[in-house]
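Given as structure tokens, the chain that follows is alone and in the form predicted alone.
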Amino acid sequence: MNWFTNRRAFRAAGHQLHDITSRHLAESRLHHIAYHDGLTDLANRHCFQERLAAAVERSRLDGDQRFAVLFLDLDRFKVVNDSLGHIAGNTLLREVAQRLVDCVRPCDLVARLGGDEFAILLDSLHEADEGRRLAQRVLETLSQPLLVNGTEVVPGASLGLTFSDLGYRTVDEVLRDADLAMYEAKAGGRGRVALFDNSMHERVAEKLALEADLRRAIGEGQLSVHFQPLYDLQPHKLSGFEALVRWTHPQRGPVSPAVFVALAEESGHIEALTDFVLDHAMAQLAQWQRSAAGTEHLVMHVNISGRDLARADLVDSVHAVLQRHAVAPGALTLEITETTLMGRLEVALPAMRRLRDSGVRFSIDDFGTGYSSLSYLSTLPIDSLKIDRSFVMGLHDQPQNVEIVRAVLMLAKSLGRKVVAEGIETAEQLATLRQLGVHVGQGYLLSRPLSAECVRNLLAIGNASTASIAA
């Protein structure tokens, strides 16, 4: 082997080492954020659920292994956020997080579940009074004022408390009852602790009534689909839409998608809901492509659930919709949340590969909120990673979020995937994402979700820049 060959081999080895180092660096960053809240550095929902699952199992095997869960929601957070601004709201959340950590025991776990919701796992309790005393201490700690941007603010909170003595078998049962107790505390005047009791299960009866209404809504035309535009960021160009289902209840009015989509998955109606959205979205895309020039490149993103991934007829169902509306498979991207995908990987992979082989694309939604091993990511049939909105929202007041986005981009580049950023709401966020090299974006700054009619108007006037038509 001559010196030139040796030099070339050395360069190749160097490039390979750099690539491996970059991947390890990206994996290390993602591993940390997978179990921590980016704003407060508390445990996040994923971490909390894992620890709580272990506590439930210990208690199930040994009744003396008692625990309690304290669920709390800040009473005045929206007022602070709306009046003093987003940065002030973040300052308040960080202060609340620190106060919670300071007033619990070393064995307890404090987590931020999202927004202004926190939870505390009180582990190794000897008696119920110990949990009640700690809950009262939390309440008193959060009733003390603090200065936010020169304004005195009293955080205040409503707390729900439940104990393992009720014989819990699952994490969801514990969180459900702690959440119900918290809402009871709010209904009682806020700033108080409510202990869960079985009478609160009347809420479950209400939930069942809503489930029955949802079942009828799917079949009676109460549902509609809106479309949030997706834009290439460099250069700025309309590239497609994400289909978003909406429900206007005859008596209740608009029902939050966060409520009824979760209810549909829990109750087994999610397959019918997904079929409705997929069929409606493909029909609209086909119509727009036929009626408006220069729209052949547009794609449609449709969310699918964990139950959808387990469907035996998923592949045939998707192919049938595409054929019925004469839409090319490459125009459809199915979005799956990271946590859902990793939790059902063995079931999901065969169907994903069959669909991917036919041209259908896949995107991992809410990327960064769960933890995907790079060994899996490198082999998954996915085309893009969608960065969770929580990282986009904190780009300017949380410098670590810039590093998170950069790590995701580094990871995506090494895997040959695109990166999509959701939740873009300010010009500063957009500028930063462009500078970092994010490929595609969506959010209220670019466009709110639009009705099908508004999309037709958008395409008719050839406006591929920021849309201002509101649904």
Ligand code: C2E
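C-alpha atoms forming the largest set that superposes within 1.5 Å between two forms make up the rigid core. The shown structure was predicted, so the numbers you read here are calculated from the model rather than taken from an experiment. Numbering follows the first chain given and starts at 1. First, how it differs from the form predicted in complex with this ligand.
- The two forms, fitted on the rigid core, differ between these two forms by 2 Å or more at the CA of N44.
- Annotation for R66: C-alpha shift of 2 angstroms or more between these two forms, rigid core superposed.
- For G160, a C-alpha deviation of 2 angstroms or more is recorded between these two forms after rigid-core alignment.
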Given for the second form:
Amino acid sequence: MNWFTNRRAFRAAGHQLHDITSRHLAESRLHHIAYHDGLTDLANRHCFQERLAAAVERSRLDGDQRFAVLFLDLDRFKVVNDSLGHIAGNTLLREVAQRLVDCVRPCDLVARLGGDEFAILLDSLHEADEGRRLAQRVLETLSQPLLVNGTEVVPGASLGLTFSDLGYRTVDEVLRDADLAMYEAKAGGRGRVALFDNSMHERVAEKLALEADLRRAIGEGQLSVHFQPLYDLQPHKLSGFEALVRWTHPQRGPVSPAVFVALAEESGHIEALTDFVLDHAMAQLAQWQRSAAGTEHLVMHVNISGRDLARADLVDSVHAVLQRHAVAPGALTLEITETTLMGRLEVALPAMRRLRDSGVRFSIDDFGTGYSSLSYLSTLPIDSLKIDRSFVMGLHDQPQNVEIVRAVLMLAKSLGRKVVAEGIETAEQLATLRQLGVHVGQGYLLSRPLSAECVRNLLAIGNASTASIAA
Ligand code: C2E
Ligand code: MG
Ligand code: MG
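For comparison with the form predicted alone, produce the structure of the form predicted in complex with this ligand.
In what comes next, the whole complex appears, and the chain from above leads the way.
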């Protein structure tokens, strides 16, 4: 081989080497992309599932090779995303990712499974307490506030934890149970950790059965509507009703609306339920206004849910119901809970504005339990704030509740909105609320929710009465 061929061979080898290096680089880059989440650089779902599959297999072969999975869902991500924007939402997710990584041991795997869902695989676990301690650390670190766009945000999360001791055979089983436990933590009031146990499966089966029954109930007329009177407090005068849905299950008897309304929301039956209540309530109001004298001023409050606000046909169907029963739009107030509204502000506002332009009113239900920012409140198309029952309940043993009611009244006054107090049970509470200047009251003291027939009787005897009438 002469000098020339030698050089060519050397150059070719150099090229090859270069090719190999860049190919390796490209390959490892692609590998990284395939196994990592682009936003946080944590492991992604695919990577998590592979590592979990290996852990499941190891513990199947040797029960001493224990692991735990912590499933985590942020409690306020949607609120941040909707109110502060996607960039702020991304900042929050990156910060959460960093805090999680700082919490775990080097052998653990932190992954973002999608959206605001994260999971941690605790491999080579010696004792269950290690898993519980990690869960506590995660809760603590996520309860520390951070600044996003100048706004202080507490990420907060609900955590579900499960251990390999339950004898898992597949990745799906582990994830399903950790996810179930996480839902349990959310249902228990958020910001907490729930440990999976087998009774959760039974509860899910029970829930599915109830969901199927509810679907039938809506079609088969098992639902009814009761009406709880609302009173102007000064002077004392019946001003209208809140429509409250009722379900008497053929075998189980009455089911609480707190249970089945949430179920209807989750399972997509809420639209049918809302349509039923709206139609029924408007039909009743029209009938009462026609048949009893001095009832023209009566209004009807109807609760709507978060999913209703996202309906493309909400405005049209509300208008259609009003027309069908010839009810003036001003006689209908739609109640939305504060947490629902704040969580869906962007989606809700256009529909709310259109309805309000046509005369329909809005009230924020359970006010004081959510996160309304005061700057928002002044711009919202709402007519009244309904102070949550918990503040009315503690009016006499917790003096700060008087201050809260006073503050809500001042706020409402400055915004030109009315204040409604719900859950009035004692004469003392009523006297205090009246003295503070609350405009409208509702509660068992004034009247329990009534069947339509009882309302007819109430109207027949004249609405000056304050007596409670049992449903
Ligand atoms: P909400 O809208 O805050 O309704 C008030 C709840 O407080 C009603 O419970 C009512 O019966 C109860 N209540 C009224 N006065 C008192 C009182 O003095 N003391 C106590 N302890 N409770 C009182 P209900 O009927 O069980 O409804 C619970 C929740 O279910 C409602 O809370 C509302 O969020 C939801 N809901 C009820 N009907 C409907 C509906 O038709 N559609 C939707 N989307 N949600 C509904
Ligand atoms: Mg309500
Ligand atoms: Mg309420």
